[in-house]
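Quick heads-up: it's one chain on its own, the form predicted on its own, in structure tokens.
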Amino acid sequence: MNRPLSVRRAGLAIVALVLSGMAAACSSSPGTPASGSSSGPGSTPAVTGTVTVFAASSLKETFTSIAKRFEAAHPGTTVVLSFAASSALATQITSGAPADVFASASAKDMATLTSAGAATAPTTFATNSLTVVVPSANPAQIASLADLARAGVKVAQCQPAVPCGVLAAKVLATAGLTVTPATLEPDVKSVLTKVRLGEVDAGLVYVTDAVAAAGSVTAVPMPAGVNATTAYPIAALSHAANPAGARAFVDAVVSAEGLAVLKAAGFGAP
């Protein structure tokens, strides 16, 4: 018995309904989110919110510079950056300070934290020497490292505990000179702004510093064989209160982009 039209031409949709559904479910892997979903397994978090660097003093150009590129890149973020000394940054962190993102100026204080559980697989992403900087007028008439060593010369130095401390007093001995700083400084900036206020007759600084403050202060060249390098890594925290942020931040600075910003301040390769 022949069943009317309109009830075949019902059933035919209902078959093709179910059949479209199975063809979609097939058309999707298990774990993959529907169209417009923006979460799942495999997905990549938005980078969103506030990412909070503690960084080295001296990197404090090329990190305000990174930030604002990352912050256009990542709308709806938000860079905090707080420079200080390699060594009292590390300290902070490990006594509790909120940070997501440590960039140091030496591996000893990155070690600090990744021996604490701080943080884990720090990347090496720029190098950085010293030179001695004078003031513009160079009043002391300083043309050389040995100038340091003369009587009555006023030199600023960085505290012995800080990166630029440690790599002042390396590249003295290794020089054979002996220096009785006028002042030792908590970071590289400090030893900077003594130089460019005419406080001291020269100061022992990291190159990318004297590269920042060219017009204000003249660079001393140093003798060969006599500098040292100190080696800059940076690590997303364990703690992070925006992991995500911390991530894509430390890409941020490893990218292309980012170590060709590190090396237009004087910043050598990793």
Given for the second form:
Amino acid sequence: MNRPLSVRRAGLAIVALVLSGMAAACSSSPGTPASGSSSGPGSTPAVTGTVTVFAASSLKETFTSIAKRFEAAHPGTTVVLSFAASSALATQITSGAPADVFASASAKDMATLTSAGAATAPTTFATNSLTVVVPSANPAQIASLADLARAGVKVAQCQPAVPCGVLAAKVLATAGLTVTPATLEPDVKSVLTKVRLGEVDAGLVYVTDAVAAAGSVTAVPMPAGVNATTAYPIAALSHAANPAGARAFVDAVVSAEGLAVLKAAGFGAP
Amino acid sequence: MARATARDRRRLPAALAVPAVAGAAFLVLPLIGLLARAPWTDLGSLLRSPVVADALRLSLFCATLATGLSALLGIPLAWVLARSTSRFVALLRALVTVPLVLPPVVGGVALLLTLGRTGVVGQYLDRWFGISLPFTTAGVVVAEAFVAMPFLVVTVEGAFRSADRGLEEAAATLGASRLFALRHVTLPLIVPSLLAGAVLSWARALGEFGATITFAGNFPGRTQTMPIAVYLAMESDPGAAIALALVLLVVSVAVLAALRDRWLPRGGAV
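Show the form predicted in complex with the partner chain, please, the one above being the form predicted on its own.
The complete assembly is shown below, putting the previous chain first.
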């Protein structure tokens, strides 16, 4: 009789554990402990509550910093950031993901949303271009973009559907190089990680990623005339649960302070 | 499950019937949703595209090799776990079943840090033998075997435990070595469990995503398995993603159906 009881008790304990875990996950998803105060259905014009921002992977450092400043400037707000490939985020938003703001690393992925009516009047707030990064030890002794086409050199780049992959294909075509990558990663930060770990000899990432990871990777200068740029548009989303917060966050990004953060990280002016 | 309720002639209490129906709907509805949104008219051309053919071929090939690897290493391991009297065996059992509950992407990170080119073990593989597993088809097999093997080990260990030890001992008294008794007495006894374990690991390997994309990356024809192709296609071409998902669904159902009679009676006890 003892055994089934203890089994049942263990079962209950597991259920309790799972439920409490779920509760914790749910309550922590809006961000910091002070969360929970979701904004009303757009009735109050004051900026409050949670602002959910979907942003391109390459904006990770800058948007994290801008979000912190935003929360300090608007007490009672919480910014929830979700970083992924712009194309992945655009698909999530058109499938109904609850976002207030979308910041894309390409005009194309923003156009997906504007043509679907999910966003209107995007503002371009930054530009970015590509660079080659190599592990600090530079095992394959990469000195130029052309070295990526050498046999036996392991290259990581973004998969062709995401903005950094589009840019990589464009740059390599302009340079007249045929590179067979070792891997096509789902977003630019995954490329950077593979370089940082030394698992590949070189990666094609944004200039800003090379700046952000300056201690662990080395940037190799691009030859003149082959680089391409991508523009970063941002927009408050039509179905934002927190429209006032969404507009305020967009304003914060395009403010002088926001643009200064982006410039310091190596982004180009719009 | 459906068969059991049909045979039950007593009336079903509502407290069970309602959640049971909800549970069944919860599991079946998404599959219906997938079928409902399938691009039936373009299906033929989508499935004939080289991306799909490559990914399917690679998935079947790697899942089968991973199952073979799991059997090769997992059956002896299961035997040791079942027969050893060492007090460390419980600890070993706990350790080798960790990948069963570990999030696959964590497994991928662990594999990369261990078997990667600069990993704890991988750096010697690279330096001494010139073997580098990440971003190769062999890396896909390794990642899949890592997450799939525990399913086989757990299933087969259970079978070894419940197999009649008397027969093994009888063989020993007749002069058979332990290895001979295992091959000619015990293994034939547990064939249904071996099959069950193999099917479980094959299915797990076929569906493997997180460890594979983290450890083996993504390149069409080399490391892009079906689940990775589905995930990436979802960003750019949802129609193709649905077509790929349908293929995976059909393959999974076909395997279940083919092995149902052998698998379900024993598998239910695992």
